[in-house]
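There is one chain below, alone, in structure tokens, taken in the form predicted on its own.
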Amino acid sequence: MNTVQDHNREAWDDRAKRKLAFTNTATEKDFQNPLRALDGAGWMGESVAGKRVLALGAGGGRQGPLFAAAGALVTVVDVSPAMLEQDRAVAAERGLSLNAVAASMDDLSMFGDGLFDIVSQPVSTCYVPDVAKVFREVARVTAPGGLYVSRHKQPTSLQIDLKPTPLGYVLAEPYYRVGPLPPVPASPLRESGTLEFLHRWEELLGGLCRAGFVIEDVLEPKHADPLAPHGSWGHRSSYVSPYIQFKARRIANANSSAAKLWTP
């Protein structure tokens, strides 16, 4: 049986091998300074030297061998084989060290508890049609005091159409929506042959709470261009932000009190 993961897997497979959007290895720039090129934010502190980092549905060739260079203790998890392979190939070519495993960011049973300091995670929660188990596992995984840092699409975004009307873009896909999106051509803001999932704002928020996270910030990426053209990336993006950024802290204690109040 097919399930969404075999599906993504293949999916990203084939993208990795296409070279299609998002699989792009990480640039000789983006080495001058690997950490400023991970978290431009600065979420992170002045180093990561020693940490021990999870990269989670992060495979391509990018995270993974950046944190290997600012001196991390790296972990890969991927769902793509073909997108581990680039971070090894990475790693091998500038003489790196990091470990690559290929799972599924809802299922990291491979790991003990508290194993890692900081979880990095790019956007891709939208694989999975439930997020609180990513949540959870994270929290699992995460030691106490340590920092997860992920991205998502904002729920609005994967509701709106891709291309405008005359009165601007149309709110066609449900938020309380069951099952995965619509398949869409290629696009910036949408990754074809891939199954999506919208995850709403009590979801993304109150799940990272009840997993046992405390939220210290929360970035939107700005994409915006007024100037762009109709319908274009920067365009589209001027009427809502396609993706969120939280930086949370995992809490000592996931039965402590400020875990119970986002108890539903």
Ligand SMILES: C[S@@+](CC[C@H](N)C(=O)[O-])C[C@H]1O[C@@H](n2cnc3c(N)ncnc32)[C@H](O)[C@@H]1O
The other form holds:
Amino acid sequence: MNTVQDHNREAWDDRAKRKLAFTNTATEKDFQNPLRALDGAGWMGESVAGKRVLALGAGGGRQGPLFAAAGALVTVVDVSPAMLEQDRAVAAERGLSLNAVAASMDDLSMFGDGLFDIVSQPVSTCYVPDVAKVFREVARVTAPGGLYVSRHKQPTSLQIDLKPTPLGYVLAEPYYRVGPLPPVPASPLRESGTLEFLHRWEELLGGLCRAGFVIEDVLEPKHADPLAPHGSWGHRSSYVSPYIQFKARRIANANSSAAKLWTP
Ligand SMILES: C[S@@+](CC[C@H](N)C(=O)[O-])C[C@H]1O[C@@H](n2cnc3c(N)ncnc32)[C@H](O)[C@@H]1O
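Output the structure of the form predicted in complex with the named molecule; the preceding block shows the form predicted on its own.
Next comes the full complex, and the chain you just saw is listed first.
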């Protein structure tokens, strides 16, 4: 029994049933330009039509149906059957086709090597203790030259208190840590009921390189608002960016220096 996986499966099933944050399906507006809704940065190019896409840790009826509407051959992997049910329901409503697979992102053994042209992962690596395992599996299932676009919670943001003290935002959690982050009340940053893990920069950036990716671009989606009230999400985000987004390319030659650096 994998306790973290089981815990988070139940937590996300429950969140989906209660329609909590990040369980929203795609909106009518999203479907007007599905690729733009998925990829505001334009990292996936002009079109994903005909591309084999893995939407990883992406259940909920948003990313999967939007990729399908954009013409991709999409497989959604998520640990939560309730989140995947939303993908099936939205796809059925709109006459779209997608493959929804219940699995954990760190074990993609049901897929062959190099099966996907694009892997797209919304914020979700925080729910597994070992992000290196996820990156190794993604590298294996991504075709040489394929793209891996992923979003993550920024480690510093996970260390900092949600509300400021009179001295400002306090760095409360250790950077080097074992086990999940302490539970917190529901907030825009943390999903109550789930077990979440902080992944250090060397695990995120170095982990991608060691798994066989080259990082082509990095974005910090901006949530800062200088006019936001003291202690609000926009105020806190002016001090620390909550998320980080990577564009990584699977290196074609597994014997390259970056690939050799990785020793299991
Ligand atoms: C923040 S949601 C992201 C998806 C959502 N559609 C969105 O737009 O943000 C995080 C997702 O990660 C999934 N998840 C949690 N642990 C997982 C695991 N070990 N393997 C795969 N998915 C997992 C959850 O079930 C949830 O659907």
